[in-house]
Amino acid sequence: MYTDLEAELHDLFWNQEDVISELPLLEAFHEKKLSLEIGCGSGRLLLPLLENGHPIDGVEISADMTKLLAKNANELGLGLELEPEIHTCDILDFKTEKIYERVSIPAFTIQLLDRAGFEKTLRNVHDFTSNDGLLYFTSFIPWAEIAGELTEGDWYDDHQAKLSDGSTALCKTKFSINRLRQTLNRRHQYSVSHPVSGSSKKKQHRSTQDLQWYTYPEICLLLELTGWKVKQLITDLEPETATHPDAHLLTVIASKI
């Protein structure tokens, strides 16, 4: 998950594709208050939060991602020797003595786990949680795969951008879709080609994702069993705005029942 070629580039079409950030709901919900941040990866949202004086940890799964998180907080100025603490482990078998007062579970993450994983994650967050801590997570509704706006089966140019040597990184997908299970299974093929003489030389990589999409009564529902409620909803990142039904974005902050 998030190794080789696609952790590398991960950031760099992330950033290109992020027409409104997350970051500005993160830093209202943390409040610089102790924190912990699940699928922190190369730190592209604990950083910023790290530098604005927010006490936050991170949880990763992916060793490759842990590597970048430290180099771009080296090249911040950042030390992680002691604070923050990064751990690289899967959440399902993360244990921490400490008791945060934020949890957040951004960008998607919460959607690598299918309805299990979910459940137990969320039971996992309320054991060290605070009684007035909070909870926050974000998932999107794969509305154009759901509408057939895209092929199912066929491979398209998904992300593109210019390395600063020249070369070209290109990211193709193909997907294919169970709507009455709310599975999107994506493949990916990710590549660097570099320009030599005239001819190039590829760099190449290969993974697949398994998202599991779901409905605000879900969410709900799914929190009232696990020991939370929603204090918050906002939808496509706009927390100014009337919630909108047909929203792609939902974002959930959740208090302990």
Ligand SMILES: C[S@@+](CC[C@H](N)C(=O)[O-])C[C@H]1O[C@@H](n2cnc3c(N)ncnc32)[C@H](O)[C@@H]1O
The other form holds:
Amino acid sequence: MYTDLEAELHDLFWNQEDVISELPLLEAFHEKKLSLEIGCGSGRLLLPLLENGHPIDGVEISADMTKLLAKNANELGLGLELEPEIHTCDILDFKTEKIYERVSIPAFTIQLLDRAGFEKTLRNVHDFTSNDGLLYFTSFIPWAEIAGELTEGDWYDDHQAKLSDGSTALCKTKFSINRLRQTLNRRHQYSVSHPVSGSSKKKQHRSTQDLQWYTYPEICLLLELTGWKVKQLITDLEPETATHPDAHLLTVIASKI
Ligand SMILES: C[S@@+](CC[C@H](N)C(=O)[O-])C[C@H]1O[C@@H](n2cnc3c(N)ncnc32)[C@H](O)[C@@H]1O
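Any chance you could show the form predicted in complex with this ligand after that form predicted alone?
Up next: the whole complex, starting with the chain shown before.
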């Protein structure tokens, strides 16, 4: 769950990292059909989709994130009183009377769930998606950690950015990996330091993330087990290019069996 400084700095760090944005893929996927984004965060992707005419609701576990979403929506002049519906709850507990035509889980959110949670989510989504509806999700394979290109157990500077008041935001990360179980534990230390007295930290926050990664054959099996089949695989967010055998990012679009 993203709270406190991790929530505040999420979009800043993410936008810096995005070599290719996921937004064009989501624009093509949602097709202005009745949609839901799972793990919608502060609306980094949901709000531009909404601005471009996609009717899209959101589910987000972190109240800090949905507060940021409401603030960002207000700044854009989008009233969120009626539409979209933003549900502050765990996707594992999410229930709805609506039937969605498109459900997206971008930005690696599925990897914050364990295997059982991912399976349960696939079953839940199946229940509230129309028969001709589609599911979209993106996950990553942490090749740098798997191959030992990053040193396990050492703190490294993961993200750094300047804030508008001249402060520096930093995220230090330390990881441990279980290659057998395909899990990656990441500990993060967030800080914002003042430009003049650089050593005195204004704000600090620590968090831990347990990430699960999946190979493509496993994804196919999990989908089949939960009533889905792969319609399209996109690697490294490049739909025009043939799928890459060493891909880092796997985007799957699935239809109901
Ligand atoms: C990597 S962020 C992506 C946020 C947003 N989709 C974006 O791209 O900016 C993952 C989001 O999923 C949320 N999340 C994690 N576990 C969740 C769960 N079980 N149910 C709902 N949201 C969850 C986190 O709080 C976080 O906001």
